[in-house]
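In the block that follows, a single chain appears as structure tokens, in the form predicted alone.
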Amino acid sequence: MGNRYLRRLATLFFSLFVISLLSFALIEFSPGGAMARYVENPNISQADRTRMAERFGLDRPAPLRYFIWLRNTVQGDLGTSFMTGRPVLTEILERLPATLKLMTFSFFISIIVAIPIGIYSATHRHSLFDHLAATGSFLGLSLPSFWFGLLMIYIFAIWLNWLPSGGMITPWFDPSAYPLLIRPFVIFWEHTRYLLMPAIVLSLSNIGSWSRYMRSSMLDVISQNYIQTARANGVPERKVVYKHALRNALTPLVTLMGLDLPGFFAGAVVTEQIFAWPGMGRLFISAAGNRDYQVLMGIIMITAVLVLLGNLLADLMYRFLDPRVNYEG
């Protein structure tokens, strides 16, 4: 096994640089560049733009920047950025974070909501149930996440005033004006009212497709000899459908699990803007709009890096839930 996860780490590392040399290629490619944005400008001479692209190497030639670039991430260090002047790793880690809770957060929301109505759809086939979920689902796979945020928005903040419409924190929010008590109780709900909206969008393709999917698995699996064995000797259904078939079930889930991760990145991008949420998403619609381009291939191999990671950790996880899974084979 231990052969297999080090074929695994070579492919990601690979992987990583396959994704920075096609990044740096189509931002290279892109109309424009990195000082297109200073040429209209009248306060801007001829000579300042010289001197800022020799500042910040774009006056070399692409190959020599991207070998240069490419040497010092190996390194820890992922440039400065051309707004701030500030290091792009400083400006990422600060935003990172909030998206991570943002992703977390939906990724059980997904998970609380799918595998309960997968399973019981299962078990309930053809119910009124079934129907209603699979008209859901449905329902959640197509709808497009920005015209959801905004209909939650106006529903849940606007007429009903019962969530925030944006932002992660309340600015004048002073957890010690309350009592020791209840603070914990009142620090939790300040953050989860925040969450809750974002993480719901961000969540709702998911819920969509898992619910369906593991639907499918279990119907697999129930149809199964032992399964029909475990009935047959008096065994309680409960006890047939958690114990004997939901963890042969899962296994495939895990996979699908592990594919729509990038999802959740690509997702973040429309949640975060839509609810001002101050995360890597708003970060990379800033950076792309100022042609920002060394935070822009930042934000690209740290999510390249969590989103391998997580396929790592899916991998991982089948050894979990099946022990006869073969690596070696």
Contents of the next structure:
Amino acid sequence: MGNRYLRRLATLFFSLFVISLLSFALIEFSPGGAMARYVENPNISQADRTRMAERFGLDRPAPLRYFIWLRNTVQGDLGTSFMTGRPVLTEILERLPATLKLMTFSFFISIIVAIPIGIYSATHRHSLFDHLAATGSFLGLSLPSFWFGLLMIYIFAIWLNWLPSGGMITPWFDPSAYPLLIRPFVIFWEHTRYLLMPAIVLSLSNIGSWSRYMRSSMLDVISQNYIQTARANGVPERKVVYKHALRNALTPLVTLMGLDLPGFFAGAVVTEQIFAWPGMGRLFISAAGNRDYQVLMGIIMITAVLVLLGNLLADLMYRFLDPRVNYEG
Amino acid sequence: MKSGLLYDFWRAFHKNRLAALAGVILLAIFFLAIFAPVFATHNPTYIRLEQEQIKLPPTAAHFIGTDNLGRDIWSRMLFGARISLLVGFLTMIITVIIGVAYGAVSGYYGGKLDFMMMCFVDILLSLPTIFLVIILAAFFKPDFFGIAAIIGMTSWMRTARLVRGQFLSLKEEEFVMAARALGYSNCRIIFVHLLPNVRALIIINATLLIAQAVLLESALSFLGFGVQPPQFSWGSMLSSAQYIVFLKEAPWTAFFPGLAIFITVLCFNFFGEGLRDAWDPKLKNY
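Let me have the form predicted in complex with the partner chain next, following on from the form predicted alone.
Full assembly next; the chain just shown is listed first.
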């Protein structure tokens, strides 16, 4: 078993290596180069650009720069941002918590909504609810998230004025202005009201696919012999569903969640842009516009690490939920 | 007893009203897009900056109002449909070509080659491809064909997996052994003998791919990395609504193009699902 996780870990590092090589090559072979954004600036001459490129070490050949980048990255140094001159790792770590906060909140919304819908659809197959849920999941998967986000902003922020249209927290928010007794609730609401809309937008497609998946996985389990046996033994239906079936129906969903992680990060990029959420996705968009190579590479690598670790976690969860799984061999 | 894909398709769509309706709506959208100049009431790129011409709410002269540059949104939506749909179809074609070829080779040859090829697919799948798409789109500043190429090149992996899985099981069938015994080349076996067996699966997948491509292109254009002016798609029409002030003053400029994307994507999804019901009862969730 230890052997297996050693192999998983080796695969993880190999994947990271391939991803870094691929992204580096992609950025490198794109036209223009890092200094392209200064070309149209009349105040910056060709000589200036050459000098800047030298200062950044961009005059060295690409393979050499890749190895320098790789060496530094392995040592935990992702380089310096061309735009701000600050370490890339610092820039990303400033933004990462916001993204993770949004994703975690959205993840829980997805689970809380999708799993009960899936269970109910499966146990009441072909009922009106089941059909509505099926249609609803199609709607969720087809909704352009940015359009849905704009609609929500228009309804809840502009029209009803219930929720803020963007940002993560009110800059002048001061919890000490409230009585001690209600302070925790004030803090909680302050965070939640900013989180609510972006998190819902981000969870939309997950709810669509996870609820359908939960339904079919539940149906698979329910039709199995041990469930029939439990029923035949007079176990109440509620107990059959929630005690006997649920755990086994959840296992495939865990794998799907792991596989959906990249899509989750992708969705966060768009969502953060709509709601001015100060996360990693927005950093990526501005870095792409500014050709900030180091930041782009940094974000791709950090995301890749998080996704691969997430998959590893899903794998562990799977084993925990379903001890039958044995990977010897 | 009649049989064949087309017959199954006809029979199933007779029963599946929703999928049939989706098909009809899609045809109507294609029709409007193809004959955009006929249905357009104004020149879609004609800018009028007079105060009484910009951000007009829907009126008789402008069915769904004008945008911040005084352009007629209805006419822009008709022409925008062309780019959105074209990118969707082109992306689908590129994705299918790459995905099917990759999956077919991987599944047919199997063994070490298959293992390595699928390793690569797994690695690509663990990367949020929107990052690569944004980088390429930001650096290349492509036209609509370039965008289709970029999206296509980063979204073929699932198709490849699907085809590979089918090929893995199909190649063990007797007709493949017969073909081998007859001395046919691998290339012929792949394209003439095996590929027709997965055509239903590929068409279903292709329909869903168009839906995804339309969504991704519109998101990309919304973010400002997609179709660049003077070209425009539904997605780029929403781009200016990122500014709250603008959304507040003229919500219709964001609402209608977005609705068009939503309906189109929804119809492709429903249609694809209808095809799946018609051709592949095994895949149905009970």
